[in-house]
Every structure is written in C-alpha cells, then in structure tokens.
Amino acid sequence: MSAELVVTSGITATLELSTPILFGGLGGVISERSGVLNIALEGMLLIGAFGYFAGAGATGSVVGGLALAVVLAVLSALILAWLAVHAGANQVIAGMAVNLLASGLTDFLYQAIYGYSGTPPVPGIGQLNVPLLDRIPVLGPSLFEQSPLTYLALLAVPGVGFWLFRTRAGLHVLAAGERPEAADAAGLSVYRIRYLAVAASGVACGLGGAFVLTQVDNFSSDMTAGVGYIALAAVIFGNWRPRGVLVASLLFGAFEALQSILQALGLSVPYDLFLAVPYLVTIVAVSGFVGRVRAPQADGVPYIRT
C-alpha cells in the first residue's frame, strides 16, 4: 500500500468513523448545557438508525429515512426529558433505562416487521464531491468526497457553538444548566428550555443514527456498537464545547481507523485496544492531566420549582 494511499484512506475513515460521534457529543453538549445529563446518547443513537431503516425502506428516499429517524429520536430523547424534568428521576438511571429500551425495542420491531419477509432496499445517501476542491493530490479525495451528513456534522460545530455562546435562546440554556434558580427568578422557564434542549439532542442523533446505518445499508442489533457512549467521553474531553467535542471525535475516529490501516498493512494489532482508547483518554482528562474540563454547574440535578 503506498504512502499517498494510507494517508488517503486514513483521513477518510477518520471522517467517517467521526461523523456520528460528532452528531451525538454535539447533542449531548446542547442537552448537558440545559442540565439534563444525557447518557441516553446510546439509545437514541439506535434508534435513529432504525427510524432511517424503516423510513427509507418504507418510502425509497432518503429524506423519508431522515424524517423518521430523526422523529424516532426525538420521541426517545422527550422520555429522557420526562424522566429527568417532571419525574426527577436519577438522570444516570433514566439515560441507561432509554438506552436499553431502544435495545430492546429495536431488535422486536426489526424482528416483528422483517424477521419473516426479508429487508426492504434501503437507498444510500451517497458522496458529496465538492467541485474542483475534490481534485486536491492526496487530500481532496478524503476531504471533499465525504456523506453530506459529514459536512452537515461539521458545519453544526461552528452553529451550535455561536447559538450557545452568541445568541439569546443559546445562553437560557447557559443559564438554565449553570444557576437554573436564576434562570427561574429572570422569568425564563427552565423545564420548557431543558425539554427543548433534550429534543435538540434527539434531532442530533437522529442524524448521527441514520448516518451509521448508510454505511452498511443493513439494520442490525445493537448496530451502534457504543458510539452512544464513546459521544458522550467526547463531550466530556471537549470541556462541554462544540469546538472540543470536534477534536476529540476526530481523536477517537483516528484511531478506530488506525487500527483498520494498520490491519491491512498485515500488522496484527488487537481491535480492542483501540476501542479502549477514547474511554482510557476520558479517563485522563476527567483526572486534569490534559486540560480542566468542568461541567455545568447544573448538569444531572433535577430543578424542582419552589
């Protein structure tokens, strides 16, 4: 394998295997900034694969697969904002509590509506190639021929994090995370803000979820294979930033595929310690010796209001 080649492939599996984590830890940051703890990134994630598998084999389009996974999170994520808004359940307990319930609903509905019929055909979304840029040596074929829910994901860093930081809807939910008894006396209604934060959150991973099934064209049990979870160690690693959130997906996609590059280099490399490495570089940072991360002030306590 040439060296032009290894690079190529290499910066094109990093965007890919990215793309969902960065749906997801983008959604977990707009959900965690209003004060909803969100471990259910798992669950929704899944689901929003299923709602593309079900919605583009039911209409042959992709916009119809888009649509339903993105109203199948949602409805998964506002259970989430329920459980932690109105019931003040345990948010660690309610995020786990969706995540199995979208394990276990999935594979029964795939099982009940195609176990016996065999799978309808489910339309890819395709390459985007950007003219002229996609003819760059080297880097124009990884960098500018990508899924449009690549370019998507990367345009929302910038978005998200203006709409938080640079506009009025961006910071009550700052407030809402950080002093959310504030939020309540300024006249702002914390329970609406985090409702519409947690479905934010829902509509990321919808995305994300229809972006994991495109690429293999197939539902699957459990297919997200922990995306979900390695989503949420970005945002912790990303400091609850938009912008930190992109570095560490790009961190844990690079080395997901190093090992596949490195597997067809004929080098025999252990998957499963590259799958270890986003939760072991968590692990670093939580413990201050890369950076200070702190989270919302707010985030994972339920607001009763007085």
Given for the second form:
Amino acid sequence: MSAELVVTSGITATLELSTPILFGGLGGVISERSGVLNIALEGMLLIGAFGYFAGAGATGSVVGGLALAVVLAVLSALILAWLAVHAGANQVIAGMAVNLLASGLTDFLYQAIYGYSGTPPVPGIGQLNVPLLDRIPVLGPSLFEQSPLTYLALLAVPGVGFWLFRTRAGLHVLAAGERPEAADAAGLSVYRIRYLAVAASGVACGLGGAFVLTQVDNFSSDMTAGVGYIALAAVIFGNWRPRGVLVASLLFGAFEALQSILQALGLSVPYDLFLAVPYLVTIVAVSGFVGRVRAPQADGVPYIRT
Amino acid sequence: MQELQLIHIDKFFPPNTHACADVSLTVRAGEVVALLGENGAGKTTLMRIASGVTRPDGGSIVKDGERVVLGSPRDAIRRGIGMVHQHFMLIPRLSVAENVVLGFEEGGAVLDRRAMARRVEAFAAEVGLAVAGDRRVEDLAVGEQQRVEIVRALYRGVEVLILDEPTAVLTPAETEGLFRVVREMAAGGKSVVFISHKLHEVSEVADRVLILRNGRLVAERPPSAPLGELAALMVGEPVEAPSPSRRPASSEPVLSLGGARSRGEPGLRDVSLSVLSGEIVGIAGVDGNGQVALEEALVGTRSLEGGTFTLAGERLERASPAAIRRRGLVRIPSERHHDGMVAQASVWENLVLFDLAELGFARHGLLDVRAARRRAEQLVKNYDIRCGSIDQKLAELSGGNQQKVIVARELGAGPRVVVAAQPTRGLDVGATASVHKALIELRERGGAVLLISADLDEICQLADRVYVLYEGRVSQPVAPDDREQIGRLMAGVAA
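Switch from the form predicted alone, shown above, to the form predicted in complex with the partner chain and output its structure.
Complete assembly follows, chain above in first position.
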C-alpha cells in the first residue's frame, strides 16, 4: 500500500467507524443529561440497524429504511424510558433488559421474516461528495466523500451542544438531570423531559444503527458488536459534552481503523489481538478519565415525587 | 393585602406519625411569624403543605379569602407562596441567573445568558439583595446560595416566603444579614414564615411566635416571652442545661498534631495542637476554614503531607483509617449522612456497624446477631434513642435520633479520643442536650474530645480550651470565656 492510500483509507475508515459511536454517544449525552443512564445504546443501535434493513427492504427506499430505523429505536427507547422514569427501575438493569430484548428480538424477527423467503435487496445510502473540497489531495477523498449520515452526525455535534447549553429546552433538560426536585419545584415536568430526552436518544441510535447497516447491506445477529458500549464510554470520556463525545468517537474510531489497517498489512500476529485494540484503548481512556469528568448529578437516579 | 390561612390542617404519615394534627394559623401581610418546635414537631411538614410540596390529608388553605388547592409547588408560587427549603433546591452546576429564572424564562426558545444575568442582578438589587448572575451556584458560599434562593422566590412573585431553618448553615454575620433581609421584606409588605428551633433567633426576628409540638399548635407567644417559657412549651418539659463541671485533665497529651500539613481547600497549614485525656478541646472557626481537612486527617482518610500525628504516644502519620480506629480514635462525622450511617439499614445494624470483631460480635466472619442486638438494645436505652424497635430502618428516625445512634455507636465502647465534628448541627434542643451530655460523660471518664464546631455557643459552653481555625491554620489556645478574642481570631483580624 502506498503511504497516501494508507492515510486516505485510514481517515475514511476512522470517520466511518466513528459515525455510529458518535450517534450513540450524542444520544447518550441527551438521555444522561436529563438523568436517565442509558446503557441501552447498544440495543437501540441494533434495533436501528434492523429497522433500516426491514424498512428499506420492504419499501425499496432509503427514506423507508431510515423511518423504520428511527421509529423502532424510539419505541425501544420508550421501553427504557418507561422502566426508568415511570417504574423507577434500576437504570442499569433496565438498560441491559433493553439490550437483551433487542438482541433476541432482532434475531427472532430476522429469522421469522427472512428465514424462508431470503433477504431482499437493501438500497444503500451511498456517499455524498462535497463539491470542490473532494478534490483536495489525500484529505479530499477521505474527508469529503462520506455517507450523508456521517455529515449529519458531525453537524449534530454543535447542534446538540447549542440546544443543551443555549436554549430554554436544554436548560430544562440540564435541570432535570442535575436536580430533578428543583426542576419539579420550578414547575417543569421531570417525567416529560426525561421521556423526551430518552426518545431523542432513540432517534440518534436509529440513525446510528441505520448507518451500521448501510456499511454492509445485510443484517446479521448482534451486528453492532459492542459499538453502543463504546458510545457509552465516549459519553463518559467526553464528559457528557457533545464536543467531548466527538473527540472520543474519533479516537475510538481511529483505533478501530488502525486495527483493520494492521490486519490488512498482513503482519504475522494473531488478528484477534488487533480486534482487542479499540476495547483496550476504551478501558485505558475511560479509567484515566474517571475522577476528572463529572456526570450529571442525578444521572441514573429515578425521580419519584413525594 | 395578602393573607394566608391554614385551617384544620391534618397530615398522617403511615405507619404511626401524625405530623400535623388539626393545625390552624393565619399569616398576615407584613409580618414575620416564627414557627418554633423541635425536630419532628411537624413544622416543616406543615409548611411543605402550605407551599404545595405535600398534600394534606385534611383541612384547607385559604389565600386572600379564596380557598385554594395546591397540587404542586408551582401552584403555590402562582398563589404567591414560596418556600426556601433547608436543603437548597438549587442546581449547583448552573449559574445563579439560570437557577433564578428556571421555569420562568422570558423570551424565545434561545436564551441570552448575558441579558438573563443582568435582568436577575437588576431584580435582586431592587429587592435589596446582591447576587452575581453569571456565577455558578456551586462556587458560592452557603449564605450567598441562600440569597439566591430568596431572590428566586421573590422573582417568581412570592408574597408569603417560608424559610425552613434558614440559619442552620449560616455564620453569625450571615445570620445578621438574613435577619435584615427578613425585616426589610416584612417592611415592604411581604410576609415571612420563619421555621426554627433556636429560641434567641425566634425572639429576635419574629413578630409572633407559634409553637408546635407533636404535630399540634400548642401556643402563641409574643417574641418578648421569656426564653425558658418558649423552651418549655417546645419540649413539653423543662430542659436542664448540662452542667459544665470542669475538672483538671491529665498533663500527658493523648492526641497531638505537630506542624501538620494536608491538601484541601483550604488544607491544613502547619497545624499544631494537643488534646489531653479528660478534656474537651474546641476548634472554633467559620465553616470552610479547614475543618473538613482536620477531621479527615485525624481519622486517616486524608493523608498528611508533612508534620506529625501522635495518638497515645504512637506516631500515626502513615496509618490507615482502620489502624487509627483500632487505637481508640473515633469520630462523629460532620457529613453524618454520608460518613456516619447506612440509612437503609436497621437501627441495630447501625449501632454495631464498626469494630464488630473487636466488640465480639463477629467470629470467623460470622455475625453473632444475638450479641449484637443485645448490645444495640442497651445502647438504645443508655442514649435514649427514640425508635419503634431496633429493627426499624435508620432512615425512618428523626434527624436527632439518627445522630444519637451515631454518638452511641462511637462513644459506647469508651474510646480514647473522639473527634466530634459539627455534632449538633441541625439538631433540636433535646437531641443537642443529649449529645452534649454524652461528650461530657466521656470527658468525665477520662476520654479526650476534639470538638470541631461552627457553633460558637457550643464551643464556649463545653470546651476547656479553644483553638481557632482560620484559613487552615490554628491559633494559640484561647480560654473558652474569651469570646472577644475568639471572635477576632475567627475573622482573621487578631495576630
């Protein structure tokens, strides 16, 4: 491989691999800023992936795929919201329940729907080349020839940041996540805020899951392969801020890209070792940052009105 | 002209707490009404009902001649009734202005923070309170946070302001400031309900004093009523102050620090002090001058960066908290809910929480439940802990009785030294007296007490010698009756 190709494909792969982490991470930020710990990112991404597959397969259109991805992910988010907000359940367990449900349900539906008939062709989203900028050598083909969903995720970073920290709605989310009883006393509905925030994380995960599917065009069992947990790590590493999540996503994505490049180089090392690299980096990064970051005060604490 | 009437208010908390029993009272415009009573007398519950936090089981609320149903704090605020809770309802990570306007933001969906801060500052200045709109609440001192709470209530149009134990967390100077604000509000036609169990405060600030006991309104007195009478009405029986019989201590220090330094904001800076067996040494000082660092350094949860720490002749700079405890130093922690108890565990479990093996309640890793329970029963009796049974959850006890559980556990085994940090903060008269009694008894038995307290009355009443902590340094020892010198040292103006 030429050096140029390595750089180009490295950056391309980084962005591709970062995209679902970023979607999941932004969803996690919104949900956790409102006070609902979101372990269910993994499951919601998986459901989003299945939703795109089923929707796009059935309608033959990208829009149909995205729509079903978002709708199903939001529905699964609402299960988490119901457990965490209304039932006052332990949010770690509620999140794991959604993940297990997602894993089992997508498998079951895949078998039930496509087990005999075979899978339909799924339209991909393709890539959007940014005019002129894509002509820049090396950076052009790597940065500006990406999936529209990747651009959307990147644009969502300042968007979510502005919404959280500069708008009335964002202030209400922060209040619910820091001190729900204070938000309640100010006349805000903590339940409503948390439901909506978790639903918003469902939208993000729906898009992230759709992206995962469009990378391979076919659904397979547990195909998100832990990306939701890495997104969860990105939330912590990014200190519950969209920009921090972006940095973390790119970092984790870069190590995943490095992993595939190392494999492609054909070194005589067991490839399993490279597969482990992103996870090791995640562990190191998050453990190094524990204590230096600060979760929303009421993150994971159910609010029960007295 | 606003007027708030509570009529025949009743509130019952299962299984057996009648928090408010047929309480009726009226708060008129421009007056300061003090609600006096011990912890658990029902003051806070009554006012939570008046401010829409809690629903009453019976009775009615009339505001300006109209019967109102308050389903939420917001309903109450709409009717002009607002409460500043004992634990502030502020969001530490948000700015002062954001806290003030939360839920009542003006303008569109996008917030202009600068304009918001200026608007809040202008409003605060108008009502005679200075706040900095764009500072984060977590960076403010407690007194400033309380001002923010008051500004917020007034910003929301509150006419009847309820203050729940507002001075519990304030320094004497801040308390004075609060009283001024309260009087100005009343002069401006607003009404203030002042919940307290501190007699002298009540008589200083109130126009009328209402006394609650066991959920009932037992009396109304003018603020000029003798304190003894108010106290008797409050507790239902005359209270004796513990007699501070001061006897000479031994000459050998059982605990000493020499040039101790530690991390913290502020940490310890060259702290030297000693405590003899059979004496109570007071550490006076305004909160936030290194009290927490001192407390933690002594129990071993904050390591010393220099200096010496000697307990009964043994150097313990590098000792673990467990090792220090084994050598007979125990603590009544300032953060009692955090460091002193397992609220969801039972009373008996909390009473034997530490030192299980040392006290013979555990062998080979197994708990001797019967011995532990016997011990707990005995401590409950000795320390007059009021609980339904020792199987009750600690969380269900009143604050005063929770603290008695901690005191009983820590002092029950007859320690060499106790570090008592803010041991009566927020406690009522009865519980305070019982904590003081326990500390004095320990001294009489030859134990040493290091009393870290922001309550100067308490220090002067109990201590044999006083050090003043200011910005992480301690003064030379001062006699407890030299209040003037102590006051100067607390303010950092004396050499």
